[in-house]
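Single chain ahead, written as C-alpha cells, the form predicted alone.
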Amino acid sequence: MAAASGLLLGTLRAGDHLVLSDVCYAGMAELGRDTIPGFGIEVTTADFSNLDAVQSAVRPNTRLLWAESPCNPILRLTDIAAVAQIARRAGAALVVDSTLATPVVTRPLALGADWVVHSLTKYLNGHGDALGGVVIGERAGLAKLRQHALIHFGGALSPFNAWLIRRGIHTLSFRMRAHAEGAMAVAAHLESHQRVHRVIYPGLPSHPQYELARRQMTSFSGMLTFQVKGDGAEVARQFACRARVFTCAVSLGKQRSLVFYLPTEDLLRSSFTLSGPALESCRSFAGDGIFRVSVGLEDPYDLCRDLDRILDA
C-alpha cells in the first residue's frame, strides 16, 4: 500500500481523474473510494475486462488508469495492450498491479503499461516472512517519484525485509513454475469433482478469458477460485477442522497452500461496496461465495487428496 499510495499521490494532483478497476485488492479499493477523493482527485471505477467501459470512464482530466490483472480475488483479466492504447490516446498513464501474475508470468511494461506495482509480500518474497511493495517504471519517472513520494511519505523498506525479499527473488522463476503446475493440477481436479459448481483458473479452457490468458501470460500462476454446490460456509468450516495440507488463511504466494472463503455479500459490503452493473458483473464472473486458493509448493497429489477429504465429507 505504500507503493500504491506513493505512486498515486506522487503523480496525481487536485483536479485530476483516476479510472480504477472496479474489483481489485481491497486496500486499493478502499484507498480509491475513501481516501483519494479527499485530496480533490476524482475517481471512477470501471470493469477493466470491458474495453468499452474503460473508454467510457475516461475524461479530459484523466491522468491515470489503474488495472489489476489477474484481479484479486475473482481472477478476471485485463487486456493490457488494449487498455494501454486507450490510456495513450487520452494522454494518461496506465498502471498495472501484477502481483498475482508476477514478472515471470506477465510483463505489463512490454505490453504498453507505464507503471507496474507488486506486493513484494506475496510471490516475490515467497516465504511469508516480509512485507514490501515495489513500483516499476522508466528511469526518469522513478527518479521523480523517489525524490517526492519516497522521501516525503516515508514508505521505505527496512533493510532486513529487503534482504529477505531479495533472497526470495533468487528462486522466483523456479517457484512460479511449481505454483503454476500445482494450480493446474488442482484446478483440473476440482473441475471434475461432483461437489464443485465452478472453477476459475486462467489456465482452464473454461475461464471466460482463456484466449487472452494464453496470449498475455507465459504461464497461469498459482491462484484459483472455486464454488461448491450447497452451503459454502459449511464447507469452509470443514476446511478449518479437517484440512491437513491446506492452511485456512488469507494472503497468497507462499510456499504453503492457503484457502480462504469469501462470502460475496460480506466481501462487497466490507471492501468493494459494488452495486448495480458492477455488482452483477462481479457475480456473473465469479458467482456468489467463492473459495480463493493460493496453491503452494506441496505435491499436487497431496493437495488433491486433502480437497477430497473435505469435499467428500
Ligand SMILES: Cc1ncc(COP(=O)(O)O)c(C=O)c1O
Contents of the next structure:
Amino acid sequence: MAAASGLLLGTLRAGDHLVLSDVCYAGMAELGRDTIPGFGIEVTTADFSNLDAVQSAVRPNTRLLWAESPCNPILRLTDIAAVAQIARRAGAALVVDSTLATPVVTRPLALGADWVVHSLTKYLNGHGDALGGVVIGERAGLAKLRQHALIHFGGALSPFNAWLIRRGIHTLSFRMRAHAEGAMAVAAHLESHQRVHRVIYPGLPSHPQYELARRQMTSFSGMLTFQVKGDGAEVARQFACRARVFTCAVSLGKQRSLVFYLPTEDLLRSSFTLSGPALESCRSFAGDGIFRVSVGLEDPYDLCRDLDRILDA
Ligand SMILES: Cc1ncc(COP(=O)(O)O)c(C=O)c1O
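Pass me the form predicted in complex with this ligand as well; I've looked at the form predicted alone already.
Up next: the whole complex, starting with the chain shown before.
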C-alpha cells in the first residue's frame, strides 16, 4: 500500500481526477473513498469489466485510471488493452494492480498500461513472511516517484524483507505453475461437489470472462472463489474446526493454502459503495458471500480431501 499510495500521491494533484475500479483490494478501495478526496483529488469508481462504464467515468481532468485484474476478492477481470486505449484517448495514464496475476501470468505494460503495481507480500515473495510493494514503469517517472514514496512518505523496504522477497522471486515461475495446476484441480473438484453452488476461477470455462482470461493470462494463477448452497457462515465454521491442510486466514500467494469467508453484505458495508448496474455486476460474481481461496503448493489430492472432509460434514 506504500507503493500504491506513493504512486497516487506522486502523480496526482489537487484538481485532478482518478477513476478507480469499484471492486478492488479493500485497502485500496477505502483509500480512494476516504482519504484521497481529502487532498482535493476527485475520485470516481467504475466497473472495470464494463468498458462503457469506464469510458463514461472519464472527465477532462482525469489523470489516472486504476484497474486491478483479477480483482480482489471477486476475481473479475479487466480487458487491459481496451482500457489502455480509453486512457490514451483521454490523455490519462493506466495503472494495473497485477498482484493476483503476477508477471508470470499477465504483462500489463505489453498490453498498454503505463504503470504496474504488485504487492510483493503475496506471490512474488511467495512465503508469507515479508511485506513489500513495487511500482513498475518508465525510468524517468520512477525516479520522481522514488523521492515521494521513499523519502517523503517513508515507504522504504527493510533490507531483510528485500532479501527474503528477492530470494522468493527466484522460484516465482515454478511456484506459479504449481499454484495454477493446484487451483485448476481444486476448482474442478469444487465445481463437481454437490454442496457447492458456484466456482469462479479464470481457468474454468464457466468463468464469465473465460475468453478474456485465455487472451490476457498465460496461465490462471492460484486464486479462486466458491459459493456454497445454504449457510456460508456454517461452512466457514466447519473450515475453522475441521481443516487440516487449509489454513483459515486472509492474505494470499504463499506456499500454504489459505481460505476465508466474505459475506457480500459485509463487503458492501465496509469497503465498496455500489448501486445500480455496478452492484449487480459485483453480485453476479460474489452472490451472497464467497469463500476466497489462495491455493498453495500442497498436493492437490490432499487439498481436495480436506475440502471433502469439510463440505461433507
Ligand atoms: C490486489 C492487492 N493489491 C494490494 C494489496 C496490498 O498489499 P500489502 O498488504 O502488501 O500492502 C493487496 C493485499 O491483499 C492486494 O490483494
